[in-house]
Every structure is written in structure tokens, then in C-alpha cells.
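Heads up, the chain below is alone and in the form predicted alone; it's given as C-alpha cells.
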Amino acid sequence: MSPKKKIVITIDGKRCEGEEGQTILQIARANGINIPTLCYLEGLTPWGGCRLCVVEVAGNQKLVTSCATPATDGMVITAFSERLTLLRKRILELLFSEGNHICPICPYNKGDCTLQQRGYEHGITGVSYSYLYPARPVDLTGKYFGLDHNRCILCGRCVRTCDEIEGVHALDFGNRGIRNQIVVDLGKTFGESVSCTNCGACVANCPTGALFDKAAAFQAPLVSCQKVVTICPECPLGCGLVVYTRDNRIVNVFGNKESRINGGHLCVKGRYWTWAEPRNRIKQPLVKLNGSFEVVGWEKAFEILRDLYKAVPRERRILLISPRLSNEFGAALREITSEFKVVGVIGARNEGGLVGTAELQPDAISFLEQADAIVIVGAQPVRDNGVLAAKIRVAVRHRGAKLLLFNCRRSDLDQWANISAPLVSVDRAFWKNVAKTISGVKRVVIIYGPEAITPIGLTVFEKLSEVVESSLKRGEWVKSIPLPRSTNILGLASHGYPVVDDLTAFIEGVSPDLVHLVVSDEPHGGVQWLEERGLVDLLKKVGAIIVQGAYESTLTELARVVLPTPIWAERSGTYTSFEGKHLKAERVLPLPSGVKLEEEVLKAIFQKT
């Protein structure tokens, strides 16, 4: 690709260099000139709706929006003048007067509101227009966030974010004139919406308090918080997080714009599961005595645990660990593996086969963003990997990429798919249609998940690879990308721990008398593991169950001893992403009193130093 032509423009007498294709605003900001905006957001299609960024261009009698006007070589621009300042003040006054922007009772009255900041910058202490005091609705039906139409300035950032970043277009403009407002699913509430994914990107990009996180409302201003850059613990993508904390608690979580994986975007898991879900935390060791739990100190807990272990021979003990634990935990665990018959990492169904056969793609995200055909086999990105699902939607809806789904559960991706086949036919006509669909494509990505590693799934995958490769010409490519479901399954498996993806069959085969489960901070306390048919009855027959976990659940209720563990924000370490890269997670919060690291507890039980 040839380099873009360099251009030079003049802004308020300053010589500014840029590239052909850049807007006036982009060149201005790159040269340290901060033209005020409200509706503009980097990464979204510029709209020019708020008019706050208007500038004067020599030779043009009209004012132009700097965010949407391409710069041309030799342009002479006035960005700040008495006329422009007065115009911007009038625009802000109109925005303040037409809504109910009562800052003292706004959840964003903490220095994080862009509209409030622009008001301060322009010296607005009152408005010269009559207040309309509209009676607009407030939608609090969403699980994680609310929408207060009284504070909305109709900048459209949420609409464009939902369409261009998350790819679902759940939000849009509705009604006309003074009744114009943001609508969800053409007139529903967030609670009724069938298309909203709860990713929260609209909230993160709202410049006022119109869209707000319920858990963050009236909390500390972000400028007064500590900021930690880390990675998301919820799936193997390894999305970047920016976590704001104060007084040893999380105030809010946003995507890291510098991350090459997610570029600042998050799914509902990263944005809200990480901190905004109410859970009952375990903070002290618990021992079941006479059918009910009693709090004990660590010394007493270790004494009881050692007695339990002494009563059960090594060949009757098993240790099962959560796939959310770090590579460092996996390395430390080697010191005590000899104390158990089996040490395994719990995976999703068929994930063991996927991990055992996966050939990782270090540039998987780059290939996905270039692909003109995306094929998904036996994976559930909408459910498990929301940011990846967003990239797929955007590729299909905005870039025109073709989408083919095989052996996948129904999701919103089906409505965009060229072929959707939950059950794949072996009929020749079916595969002829597949070949016809992908004919003419040059860059194909095949994303395959655990459900592709079944007899039927493997047959489909082999046939599909054959059809795709036969349709490509020289210089064109196909890339296969394995997509595990569990966070660090690849990293822990690389330490030699077998993946246990059928707990019921595994426990039936081993018949242990002692099961030690390191549940860690599984979002639902490991309850999803108990969904396997017959597993609860099997566990009830085990002589002793020990659970190390952060949250109370029906799994901890089955235990004889429960030991508190850190949550993701209270530990550091490295995790192996689906691309095979080792990503560093930083500690966000201090370890609470009474909570110990998982590996520290395991070593202490067996008195390992």
C-alpha cells in the first residue's frame, strides 16, 4: 500500500501537518489544537450533529464542521474567534435549556460529564433562553444501566456505537421535532429488548448522564480514582481492561483502547460480570459441623484439612482446578501433584479434544478483520466471546463479509448468515450450495470451537476445509482459528494437567473418597459444573469435598470445608490467550484480610515451603 500524501494546513496561524483523507479535527488534535466537540468520538463515523466543532475556512462563507470536513492541502482555518466562541456558548445554552440538566442530582455529577465540562470551559453560569422543563421518561428496566431521556442531547454517539462497534443496532432515533429521542428496538425498553447485548458500550461513550451504569452512579469521580490496566478474566480472548478503584473497591470498568484485541470495546462479561454482579463473598474459612457451617481460623482449618487428607490414601484423592487460574498457579501446583491420584483442569464439554489438537494463530484477530468470509463450526461466540461476536457482526453488516454457521446453537448471528446449519447435511446439494456461497472470496477464516471436536463435527470440519481450499486461488488464504471456551485452559493444559470435560464420567471412573475443588472466582461459584446429569448425586456419595472458592453457591453447600480465595482483581499473573500469547494480568485490589492465594493454601496443607 502506497503511503498517504502529506498535506499542510494552517489553523489559527499555526502550520499543521497531516495526511490526505484526515479531517480538519483530526489534524488539529494531532497538532495540539483542541477544538471542542460533543457528538464526535474517535472510531465512530463523524456526524457533525452537535455543531460545537464548527470552524471558519478561508474562501468559504459558511461555517463547516471540523469533525466531518476533509482537510485539503493549503487550507487556512480559524478554529477560535470571538464569533465562534459566542456561537458555541449559544449552542451549549440551547442544550442546557431544552433538557433537564440538573447537575446536583445527576449520577454523573462527579467531573465525568463532557457536557458539564464544555459548560465550564465556555464560562456558562446561566442561560439566556427559557427552560423547557420537558417531562421525559426514565428507563430503569435494564439490568446494568439506565436511560434518562431528560439528560439526552441527541448526539447519536450511542446509536453509532451500537451499530458500528457492537454491530446490533438496538438503538436509533425515534419520533420527530421536540419529541425526538433515542429508542430501543423501535420503541421497547431495555428490559424488553431482544437485540441489546448489555455490552454497555453505549454507556461508556455517552457524553452526559443520560446513559449511566447503575453500579457506578454517584460513585467517586474517575479523576480521583486509581487506574489499573489489566486483562479481562472472563474468556480466552484476553481483552484489555482499564479498572478504576477507590478505597479498595472497584468504581467502574472500561475497555482499554490500546488493546489490539478489543480496542476499547467490551462485552457484558468484561464490562459488568467482572464487578457489577451481586455475589455473596466468602471471606473466612468455613467448616461444616452438625450440618451447618461454622467460621474457623486458618490454623484450625489447616488442622482439620490435614486430618481429612491423612484419613484418605493418595490413590483415592483427586484435585480439580478452575480454568480461570493463572500460569503461575499451574507452575506452583507441580509441587503437590504427587499428593493426588489425578490433578485435572475442568473444561467445557469437548474442550479437552480442542486443546489437544489446536494449532493456534498468533494473529487471529488480524485475520478476522481482513476476512471476506467467516465460517464458524461448533463455537458459540455470542454466548462465550462477546467481543469476537461483535467483530463478526461488524464484518458482515458493514464490510459485506459472508457468514456461514455449522453445528452452532441459535443466536443473533443467524439473521446475518448466508448459511446457517445447526444440523449439517451430507447431501451433495448442500455442499454444492456451500461451495457456491464462498466462490469468489479471497480470505477465509474458519473459527472452530469445542463442538467441532465430535465425530460429526470433525466430519463437517474436514469436508468444509476441502470445499474452501478447492475454491481458493493462488495468493488467497484460509486460516483456521481454534476458540476455547474457558479462560486459561490452554495455559493450564500446557503445564501437563489433563482437561476434564465430562465431570460425571470422570468421577464415576475414579471413584474418589476425597475431592478437592479449586473453584476460585468462577462467576456463579462453579454452579454450571453441577448441571451435568447425575453429578450432584455422585458428589453426595464422596466422603469429603473441599472447596476453595470466592463465592457462596450450591457447590460450596456440598463441601465439608470451604476456603476463601481471591477474585480476579486481587491476583496477578499471566494467562494464555486463544492466540497462544501470554498476557499479563495486574493486581487491581489488595488481598482482603482472611483470604489467601490458592497455591499458598495448597502448599500449607501439605506443609510445602
Contents of the next structure:
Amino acid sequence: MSPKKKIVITIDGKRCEGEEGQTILQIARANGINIPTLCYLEGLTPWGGCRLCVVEVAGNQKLVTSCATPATDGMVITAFSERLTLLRKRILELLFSEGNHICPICPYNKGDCTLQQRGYEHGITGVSYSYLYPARPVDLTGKYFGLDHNRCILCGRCVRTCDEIEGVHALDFGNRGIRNQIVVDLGKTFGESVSCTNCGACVANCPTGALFDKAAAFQAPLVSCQKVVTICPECPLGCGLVVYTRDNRIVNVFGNKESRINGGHLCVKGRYWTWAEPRNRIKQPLVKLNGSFEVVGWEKAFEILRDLYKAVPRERRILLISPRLSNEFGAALREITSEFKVVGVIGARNEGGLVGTAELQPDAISFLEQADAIVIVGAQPVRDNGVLAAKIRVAVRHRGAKLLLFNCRRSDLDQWANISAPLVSVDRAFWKNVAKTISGVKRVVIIYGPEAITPIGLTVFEKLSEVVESSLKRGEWVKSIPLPRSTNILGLASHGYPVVDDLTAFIEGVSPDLVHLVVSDEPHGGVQWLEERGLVDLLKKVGAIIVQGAYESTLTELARVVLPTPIWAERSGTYTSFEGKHLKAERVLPLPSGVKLEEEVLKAIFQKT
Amino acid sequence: MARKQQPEFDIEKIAAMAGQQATPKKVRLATIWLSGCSGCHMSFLDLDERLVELAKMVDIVYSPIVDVKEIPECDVAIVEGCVNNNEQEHELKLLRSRAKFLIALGDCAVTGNVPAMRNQFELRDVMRRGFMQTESTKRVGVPSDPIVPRLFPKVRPIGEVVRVDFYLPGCPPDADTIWYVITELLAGRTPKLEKPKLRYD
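Given the form predicted alone above, I would also like to look at the protein as it appears in the form predicted together with its partner chain.
In what comes next, the whole complex appears, and the chain from above leads the way.
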């Protein structure tokens, strides 16, 4: 690309340099002139809806919205004048009088609301228009967030975010004139919506308290919180997080705009599973005595554990660890692996095969962002890696990339796909169709997940590579991106721990008398594994089960001894992402008293310091 | 014209007791409490020891904290709360006609705020809810005595009923802000409300 032509414009007498194609607002901001906005948000298409950013352009009788007007060389602009300030005040007064903006009862009242900020900046004390007091509904049916139409100013940031960032376009405007309002799925509620992914990006970008996180409402103003930048613990993408905390608890979690992976966007797992789920935390060691749990001190717990271990020979003990644990944990565990017959990482079905064969793609995200054809084999990005799914939707819907799905479960991606084949027939006509679909594409990305390492998946893969490679010309490329499901399975596997992706066969093979499970802060307390594989009955037969976990679950119910662990926010460490990068997670909260790090507990059991 | 009554609590006496000679020409200040939670008056009382200072400069001629039955002529009137019923409308209009300068104090007076939340509902439903559907009021029924002030279908901020000379929003405004506004006005200057003095919450 040739460098953009430099242009010079004058704003309020100041010489401002910019590039051709930039809007007046962009050049103004780059030159330190802060034109007030409400509906404008960097990264979204300019909307020009709020009219707060209007400026005067010399030679033009009409006012123009600076957010949506491209600057041209030599423009002379007035951004602040008595007339403009008065107009902006009137616009704000109209916004205040149109809805029901009752600041004292709004969760965004203490400095988090952009509308309120603009009111303060413009010195609005009273409103010269009659208040309308419209009767507007409140939608509290959403799982994690609510929509109070009373506070909505129809800036459309949520609509554009949903369409341009998450790519689902669940939100839009409905009705006309004074009845104009935000609608979900053409008039459903958030609770009924089928297309909403609960990613919460609309909430993060709402300039008022119209969209608000239920769990964060009235907890603490964000402006009063501490901010910690870290990475997401929920999947191997390694999205950047900004965690807001106050008084040693998490108030809210947003995406880190600086992150190369997610650029500020998050999926439901990172945005809400990390903090907004009601879960019962285990705070002290528990020991099952006469069928019921009793709280004991750590010393007593260690005593009981040592007795348990003494009674079982090494060959009959196994240690299973969660793939959410850090590389540091993996390294520390080396000292005690000799105490067990096997130490395994619990993986998703077929994940072992994927981890064993994966050739990591260090720049996977940027390849995905350039691709004009995306092929997914045996992965579930919508369920497992929401940010990746969002990027795929945006690529397909806004960039016109082709999308081919093989051996994937049903998801909303099906509706955008050129080819969606849950079960692949390998007849010639089918592959002819595939070849036809991808003819003419130049940059192909093949994302493959655990399900690609099945006999069907491998057949597809082989055939696919053949078809793709025969259609590409010189200078065009195809990149394969492995996509594991579990957070740090790559890191732990690289420490030499085998991935156990068939727990039933594994446990039946060893027939242990003691199973020590480090489930840590698995979102469902580790129960997902049990339920997915019908393991409960199998574990009931095991003599002694020891669980190190953060949350109560059916798994902890089965245990003889339960030991509390920190949650993701209470430990630091490095994690290996799907690109093979070692990402550092910062500690966000202090370790609660009574909770010990997983590796320290394991070492203490075997008295290795 | 209403007859001026002698307040039971004479502010001049208090000032005199504090060893201060009341100046002959004091500003006459009235405060009124319409539909609001009294929080703004509490904030006014939060002036604390500055009330003594204030008493040197003003006579509080009418207020919920002064036992005067009728609204007298005054220089400055401070209004808390919005207009909910015909009695409040009458009082507010009367106050306006007798005050030289009128301040809307707090969000209820400025925007309608929480009392105006009932504007989303039919008056009949509001009355039924308030007087018949709650546990404590089931048997009373909606009061119909003509002596009881009549609720308007819609709550209005005072700016929609009378002319307002100065808006001081906040729920409630800080005592510091109230002090700043009063002292600036007494000094003959127009107060400039900016953050952090300007607050809507």
C-alpha cells in the first residue's frame, strides 16, 4: 500500500496535520483537540447520531458532524464557539428531557456515565425543555445484563458493536420517531433471544446506564476501582483482560483494548464466567467423617492425607490435574510425580491427539484477520473460543470471506457458512462443490480442533488439503491453526504430562485406589468432565478421592478430602496460548486466608519443601 | 398581603446570643419543602457551624425548620422537591410571587427525579398501589376528603410551574456547594457550577 497523502487542516486557529481519509474528529483528537462525542466510539463505523460533535467548516453554511466527515486539505474548522457550545447544550438538554435519566438511582451515576460527564462538561444545571417522562420498559431477562430503555439515548453504539465486533447483529433499532428503541432479535427480550451470545460487548460500550451488568450494578463505580491488566483464564486464545477490583473483590471484567488477540472484545466466558457466576467457594479444608464434611485446619488435613497416602501403594495412586493450571505449577509438580503411578492432564475428547500433533502458528490471529476463506474442522469456536468466533463472523459478514465448516457441531456460524457439513460424505460431488466454493480465494486459514483428530476428521483434513492446495497459485497461502479447547493444555503437555482425554478408559486401565484431582477453579467445579463422560459411578468405586478445588460441586461431594485452591484471579503464572506464546497472567486479588496454592499443598503432603 | 408573623425562634436573638450584632439590613431567606425526601434540607443543615455565619447575613423567614405559617415576602427562596399536588403548586406560585430570586435546590426540584417516576403510570394505579395494595393501607382506601391536596396526573419539576433563577442539582447537593452558592449570591456574584460542585447524584 502506498503511504496516505498528508493533509493539513486548521481547527480553531491551530494547524493540524493528518492523513487523507481521516475524519475531522480523528485529526482533531490526534492534535489534542477534544471535540465532545457520545455516539462515536473508536473502532466502530461513525454514526453521526448524537450531533454533539458538530463543527463549523468555513465556506459551508451547514454544521457538519466531525465524526463522520472526512477532512480535506486546507479545511478551516471551528470546533468551539459560543454558538456551538449553545447548540451542544441544547442537544444534551433534549437528551436529558427525552428519556428518564434519574442519576441517583442509576448504577453508572458516580462518574461511569458518559452522558452525565457531557452534562457536567457543558455546565448543564437545569433543562429548558419540558421533560417527557416516557413510559419505557426495562428488560431484566438477560442472564448477565439488563437493558433499561429509560436511560437509552439511542446512540447505537450497542447496535454497531453487536454487528461489527461480535458479528451477530442481535441488536437493532425498532419503531419510529419518539417510539424508536433498541430491539433484541426483532422484538424479543434478552432472555428469549437466540442470536445474542451474552458477550456483553454492548454493555461495555454503552455510554449510559441503559445496558448494565447485573452483578456489577451498585457494587462500586468503576472510576473508584483498581485496574489490573492480565489475561483470560478460560480458553487457549489468551485474550487480554482489564479487571476492576475494589476491597479485594472483582467489580467487573472488560477486554483489554491493547491486546493483539482480542483488541478489547471478550466472549461470555471471559467477560462473565470469570466473575459473575454465582458459585459456592470452598474456603477451608474439608474432611469427610461419618458421611458428612467437617471443617479442619490445614495441619489436621495434612495428617489425614498422609495416612491416606500411606495406606495406598504408589502403583495404585493417580494424580489428575486441570488444564487451567499454569506452567509454573507444571514445573513445581515434577518433584512429586514419582509419588504417583501416572500424573495426567485432563483434556477434552481427542484433545490428546491434537496436542500431540499440533504445529502451532505463532501469528494465527493476524492470518485469520487477512484470510478470505476460513475452514473449520472439528472445532467449536462459538462454544469454546467466542472471540475467535466473533472474528470469523466479522470476516464472513463484513469482509466477504468464505466459510466452510466440517465435522463441527451446530452453531450460529452455520447460517453464514458457504458449506456446513456436520457429517461429511466423501463422495466426489461434495468435494467438487468444495473446490468450486474456494476457487479464486488467495488466503486460506484452516482452523482445526480436537474433533479433527478422529478418523473422519483426518480423512476430511487430507482431502481438504488436497483440494485447497490444488486451487492456490503462487504467492497465495494456506495456514493451519490448531485450536485446543483447554486453557493451558499445550503448556502442561510440554512439561511432559500426558493428556488424558478418555478418563473412563484411563481409570479402568489403572484401577486406582486413590485418585487425587486438582480441579482448581474449573467453571463447573470440574463436574463437566464427569458428566460428559459418565464418570460418577466409576469414581464411586475408587477407595479414596482427594479433590483440590475452588468451588463446591458433585465432584467434591464424592471426595474424602477437599482442599481449597485459589481462583484464577488469585494466582499469577504463565500460560501457553494456542499460538504457542507464553502469556503472563498477573495476580489480581490477594490469596484469601485459609487457601493455599495447589503446588504448595502437594509438596507439603509429601513433605518436600 | 399576608400579615408578617413573629417567628418563635428569632434568628437575630440567636445571632445576638453568639455575641454578634445583627446588621440592620439582612437578606430575607425562605426555604420550602415540596415533593422531596427532605434530604436537601438535611444537606442545608449540614452547613453546621456555617449556619451561625449564615445567620449573620440572612433572616430565615420561612422554612420547615421555622414555625411560620404563611409565606412572607423574601429576597431569596430555596425550593426543595417537585410539584406533586395542587397545594404544592399554590405554595410554589405564592412563593415565586413573593420572592425576588428563586433557587431550585436538588434533583427533585430541577428534574422531578424519583417522585417523577410515577409519571410512567396512570394516577389511578398509583393511588391504588399507594393506598390499597400495600400491607398497611389495605382497609383505608384512597382518601377522598376534599381537604386532602389533590394529586396531579403528572409530577412536574418546579421549572415547569414557575420561573427559576438558579438551578442547583444534586441528590442532595453538598453542604459545601450550597454554602458556595449562597455566599456567592450574597456577595452579588453569579455562582459558577462546575465539576465537582455540579453533580446530578
